[in-house]
Structures are given as structure tokens and as C-alpha cells.
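Presented below, as C-alpha cells, is a lone chain in the form predicted on its own.
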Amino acid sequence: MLCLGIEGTAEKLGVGIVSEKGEILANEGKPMPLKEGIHPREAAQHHAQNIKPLIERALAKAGVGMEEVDLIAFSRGPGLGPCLRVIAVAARTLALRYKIPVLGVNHCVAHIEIGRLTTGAEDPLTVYASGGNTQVTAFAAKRYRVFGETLDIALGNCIDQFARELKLGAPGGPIVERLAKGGSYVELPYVVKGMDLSYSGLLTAAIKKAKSASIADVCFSLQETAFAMLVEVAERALAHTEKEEVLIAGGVTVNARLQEMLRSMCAEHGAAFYAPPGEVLGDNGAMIAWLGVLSYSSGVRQRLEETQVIQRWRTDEVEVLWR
């Protein structure tokens, strides 16, 4: 079975083709160029203009035609409404034209499953950090349970907003990471509430601190504080769940310093640390295709009228039938 997956929850558009054996035959992407933040309508327009040539590129890379594709999967949510609707229409159109089954799948669960596929992690605690999501999850009782998450903005959103406010450029993550290498620590608020964390106050304080401290120092301190908060929550979740593996997921986790902190925490607890390849850490089509394969193989079916997008679709609302 071959599944074509379409990802487009935010500014990144991706198309992947994956076999039932987990072979990634194609994983093509077309991110929207960013000057500042993401405007949902502009991102949706970008997806609409680029989806057809990107599908053609993925098919060519895989060396297959649409008549050889057995399943269409797309990101049903969570994400930006206009973007989700564009890729949902594209997926339904392909399904109708080629008489292929279609499935809308959960974006966050897809991150976890592509990580498990590419690293060999079996039952990990997952630290998922991206522009729109920050969660610590683990599998229990047929669902990925959330053991800690942001109460307001996501980690990636915090860093991107900081970079945008200071006119450092976009996307903010790589820029802040580079500037942080020459910095020293200045005090910023550290907000962990039980098993959850909050980044909005940290963002406000970092922007204010940039008026009196060097940019390098504030970037260093923002990273150290934000990452330490997430690692603390992950460490307690690891102790509580008694998992023996930690898996990272999401575009923010490509950050070398965050990986270093998580790897050190794992070493202290005797847990294995798994980092997927960079091309599948961020949003991509292959993760959607692979979750489509897993879902369909475990008996999940959707009629066309059941494929409406779900803009706020929580990770722990998805029943995990394939495990």
C-alpha cells in the first residue's frame, strides 16, 4: 500500500509518499517565505498555489503515478483554519478524481509516529515543541496522554515573537540560537505551574530586558530559561511514567542546545534519547502519510463528509488503535 500525505497546518506545505512498510519514497516541501509572522490567509494562498506542483514533484521523486497510490491522508488539525481547509479540499479532490480512500489525521500524533518510525523508539516519552504546540506526551490506555503542556503560547511562538519584536528576522529560532552562542545569563522569569508551563510572561520580560542588556545575553537567557522549563516538565513526566526512552518532535527541537539539555537529563535517568532526522522533525508530508498508513491498517475509515477539519484537535482525543 502507498499513501500520499499532505501537510499544511501553518506556513509549511509538504507532500510525502510512504509505503505500508514505512519506506519514505518521497518527502517534498515548499515552505512559505517569511518576513515576519504567519498571516493565515496568505499562508493558505501559498498552499493553494503550490499544492499541485508539489504533489507532482513528490510523485516524480517516488517514481509512481496517482493510479498507484492507494490512500490519501491530510492534516485535519490542529492548525490554522484557512490552511487546513486548502489541503483538505486538495485531498478530497484527489480522492474523488482517482477513487481513492481519504483520511484526515492528527498533526501532533503524526509527529510522534514519524519519530518512532525513523528512530526505532518503541514506547517513548515525547517532547514535542513547535511554533504552535508544546507538549510532553506518553502512550497509555490507547491514547497519547498529555503529561504537561503550555498554558498559553507555544515555545516556538515565544521565540519567533521575540525575534519579530526586536526585528531580528524570521524564522526566529535559528537566529536566536546563533546569537545566543555569544551571550551570558541575565535574569528572566521561570514559570512552571505543576506539570504545565507558561511562556507569555517570559516573552514580555525578554523583550523588556533587551532595552537594557545586549541582544546576545537576552537570546542566551531566553533559550536557557525556556528550555529549562520544558526539560523540568519532561523530567518529572519521565519519572512519573517510568518510560525508558525520550523522543523529540517538532521544529523547535532541532535546536542543538535544547537537544543537549534533554540528552543530559536522559543520561541522569538512564533513559535512551532519540532525535529523528532533521527533515522529519519539522512539519512534513511523510509524517502524515505514515500516520495515514497506520490508521487505515488498523481499521480507521472516513466518509468524505466526515473529513471536516478540526482546528483545535488535541493529541489525547485520538484513539491509537495501531498500538
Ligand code: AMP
Contents of the next structure:
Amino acid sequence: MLCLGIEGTAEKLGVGIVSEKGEILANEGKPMPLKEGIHPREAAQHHAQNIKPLIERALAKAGVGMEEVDLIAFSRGPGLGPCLRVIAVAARTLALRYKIPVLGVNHCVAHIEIGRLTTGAEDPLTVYASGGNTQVTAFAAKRYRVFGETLDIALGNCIDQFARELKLGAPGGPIVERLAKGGSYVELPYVVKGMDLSYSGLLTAAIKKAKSASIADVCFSLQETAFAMLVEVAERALAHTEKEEVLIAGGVTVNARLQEMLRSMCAEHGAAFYAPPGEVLGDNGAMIAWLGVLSYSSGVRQRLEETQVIQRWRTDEVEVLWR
Ligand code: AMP
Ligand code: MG
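Form predicted on its own done, so how does the form predicted together with ligand AMP look?
Okay, now the whole complex, with that chain kicking things off.
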């Protein structure tokens, strides 16, 4: 069985083709060039303009024709409404045209599953931090339970908005990482509430701090503070769940300093640390295709009229039938 998966929850459009054995035959991406933040309507237009050539590119890469594809999967949510609707229409159209089933799958669960597939982690605590999501999850009683999450903005969004406000460029993550080198610590608010995180106050404080401290110092301190908060929550979740593996997911976890902090936390707890390859860490089509395979193989079916997008779809609302 071959599944073609379409990702497009935000500014990145992706098409992946994955077999039922988990071979990634293609994983093509087309991010929208960003000058500032993501405008949902413009991102949706980008997806609409690029989806057909990107599907063709993925098929060519995999060396297969559309007739050999057995299943279409798409990111049903969570994400930006206009973007989700474009990829849902593309997925349904392919399903109708080629008379094959279509499944809308959860974007956050897809991040976890592609991480397990590509690293061999079996039952990890997952630290997922991206432009739109920040969550610490672990499998229990048939679901990926959320042990801690942001109460307001995502970690990636915090860094991106900081960079945008100071006109450092977009996306902010890699730029702030570079500028943080050689910086020293200036105080910023550290906000962990119970097991949850809050990044909006830190964002405001960091922007204010940049008026008096050097950019290097503020970038360094923003990273140290924001990452330490996430690692604290991950550490407590690890101790509570007694998982023996930690997996990272999401574009922010590409960050070398964040990885270093998580690695040393894992070492202290005797847990194995798993970092998937860069191509599947951020948003990508292969993760959607793989979750399509897992869902379909465990009996999930959706009629066309049951494939509406779900803008707010929590990770722990998905019943994990394949484990
Ligand atoms: P995703 O939504 O998973 O595609 O990830 C996108 C987010 O990852 C954006 O907020 C980026 O700023 C962030 N990002 C990418 N590279 C880095 C990095 N090296 N350090 C921190 N954040 C990053
Ligand atoms: Mg994501």
C-alpha cells in the first residue's frame, strides 16, 4: 500500500509518499517565503498555487504514478483554517478522481509517529515545539496524553515575534540562535504554571529588554529562559511517566542549544534521547502519509463528508488504535 500525504497547516506545504512498511519514497516541501508573520489567506493562496506541481514532484521522486497510490491522507488540523481547507479540497479531489479512500489526520500525532518511525523510539515522551504548538506528550491508555503545554503562544511563535518586532528577519528561530552566540544572561521572566508554560509575558519582556541590553544578550537569554521552561516541564513529565525515551519534534527542536539541554536532562535520568532527521522534524508530508498508513491499517475510515477540517484539534482527542 502506498499513501500520499499532504501537509499544509501553516506556511509550509508538503507532499510525502510512504509505503505500509514505512519506507519514505518521497518527501517534497515548498515553504512560503516569509517577510513577516504568516497571513492565513496568503498562505492558503500559496498552497493552492503550488499543490499540483508539488504532488507531481513527489510522484516523480517516488517513481510512481497516481494510479499506484492507494490512499490519500491530509492534515486535518490543528492549523490555520484557510490553509487547511485548501489541502482538504486537494485531498478530496484526488480521492474522487482516482477512486481511492481519503483520511484527514491529526498534525501533532503525525509529528510523534514520524519520529517513532525514523528513530526507532518505541514509547517516548515527546517534546514537540513548533511555530504553532508546544506540548509534552506521552502514550497512556490509548492516547497521546498532554502532560504539559503552552497556555498562550507557542515557543516558535514567541521567538518569531521577537525577531519580527526587532526587525531581525523571519523566521526568527535560526536568526536568534545565531545572534545568541557569545551573549550573556540578562534577567527575563520565567513562567511555568504547574505543568504548563506561558510565553507571552516573556516575549513582551524580551522586546522591552532589547532597548537597554545588547541584541546578543537578549537573544541568548530569551533562548535560555524559554528552553529551560520547556525542559523543566519535560523533566517532570519524564519522572512522572517513568518513560525511558525522549523524542523531539517540531521546527524549534532543530535548535542546537535546546537539544543540548534536553540531552543533558535525559542523561541525568538515564533516558535515551532521540532526534529524527531534519527533513522530518519540521512540518512535512511524509509524516501525514505515515499516519494515514497507520490509521487506515488499524481500521479508521472516513466518508468524504466526514473529512471536514478541525482548526482546533487536540492531540489527546485522537484514539490511537495502532498501538
Ligand atoms: P514548524 O512549525 O514545525 O515547521 O517549525 C517552524 C518553527 O521552527 C518556526 O517558529 C521557526 O522559527 C522555528 N525554528 C526553525 N529553526 C530553528 C532554530 N534553529 N532554532 C529555534 N527555532 C527554530
Ligand atoms: Mg508542526
